[in-house]
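Have a look below at one chain only, the form predicted alone, in structure tokens format.
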Amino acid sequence: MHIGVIGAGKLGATLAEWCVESGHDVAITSRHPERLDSLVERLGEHGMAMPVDETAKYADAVLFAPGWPAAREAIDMAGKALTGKVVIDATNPPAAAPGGVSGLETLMSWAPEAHWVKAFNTLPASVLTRRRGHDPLLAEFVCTDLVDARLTASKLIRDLGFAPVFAGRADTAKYVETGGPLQMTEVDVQDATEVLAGVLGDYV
């Protein structure tokens, strides 16, 4: 797949690595992509620096890292060019008042023309690395409402050396994003479903 990276901080540019290192094309960018030639080098001859929106169009699927703060301009500067596209949120917003909309849902509703699915946003890029690949895999949880998003994004968590748990609909990724019950929670595969059990038993 062609892969666009949004956001070339720790996550960022640890995940479009290892999309390289999987066989993917990518493409990072950032505020300013002109900044990113170190990153780009260690890359290699698949991995690119684009403008916002050339990211976008250039992508089969979008990996989504900004910081929070700047989500909502990273977006307005990607443009109609994520329309179709599934985009993978990697973000955590502040925490959620009780009963409000989770992060997700808020970018959701900045670009609804997106396909948008909630991953790789539960642990800092330090625990991902010591994880990736090692059995028991790590559970890598996905909150969507659409099959195409569920599908790609399961695909890409797999091809990076995780397992995808899928952890229910956009309204789910409250409990995944920060102050929920799951963010910062290290769960190997098998034990996935009885702890999403547990908590979806305890909040729902």
Ligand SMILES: NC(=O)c1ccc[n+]([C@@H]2O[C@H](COP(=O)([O-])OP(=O)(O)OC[C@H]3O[C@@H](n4cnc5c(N)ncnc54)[C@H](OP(=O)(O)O)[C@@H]3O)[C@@H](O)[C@H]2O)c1
Second form
Amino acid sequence: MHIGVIGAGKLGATLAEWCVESGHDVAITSRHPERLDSLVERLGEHGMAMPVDETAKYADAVLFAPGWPAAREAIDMAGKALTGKVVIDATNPPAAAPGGVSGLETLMSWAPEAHWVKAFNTLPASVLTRRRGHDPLLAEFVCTDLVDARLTASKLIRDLGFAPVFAGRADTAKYVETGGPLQMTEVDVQDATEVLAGVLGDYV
Ligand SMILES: NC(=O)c1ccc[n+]([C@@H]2O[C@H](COP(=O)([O-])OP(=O)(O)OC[C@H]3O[C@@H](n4cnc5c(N)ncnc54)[C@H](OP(=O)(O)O)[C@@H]3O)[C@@H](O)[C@H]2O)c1
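If the structure you just shared is the form predicted alone, then what does the corresponding form predicted together with this ligand look like?
Following is the full complex, with the preceding chain placed first.
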């Protein structure tokens, strides 16, 4: 696939490197793509840097990893190019107020034409690096309302050496985001169903 990575920080750069290693072609971006030369060199011939809108245009699927305060700006910079694209949201917004919407739902309201899915946000890149590809595989929680987004995110999660575990629709994303019970929770794939049942049982 052509993967567009929006946000070239700790998480975005790490995921971009793994995408290339897994056989994908990657365009990565930030507000300053001209400053990404050393990262692009590390990515090799299957990596490049582009402006945000061109990255979104290039992508079959987008990994969305700017800091939360820059999320709206990044969406605006991508513009219409996100239309119809699967966008995998790895951001962590401030904790949702009780009864409030998830960060994923907020992004969906800002760019409703994109096919949003939450993943890769619960654990630091250092933990993902330690666990990547090792048995037992690390569960990577996926939340979305859309089947195509779920399938695309799940494929990429597998390609990168983790086990996708569907955790629910977009409103459930608050359980994996900041302040949620699954945030910073390292779960082996064989334990994921039980952990998820416990969490959802406590919160619904
Ligand atoms: N770090 C982790 O281990 C980790 C793990 C799970 C989830 N997350 C989440 O992932 C997100 C990114 O975290 P991080 O630690 O990687 O942050 P970071 O190191 O601060 O990187 C943020 C990146 O976003 C870019 N950016 C800022 N505004 C942008 C815009 N308008 N359009 C495109 N790119 C923009 C920044 O570059 P410029 O300033 O040059 O634009 C920078 O490359 C956060 O929401 C965080 O909660 C992080």
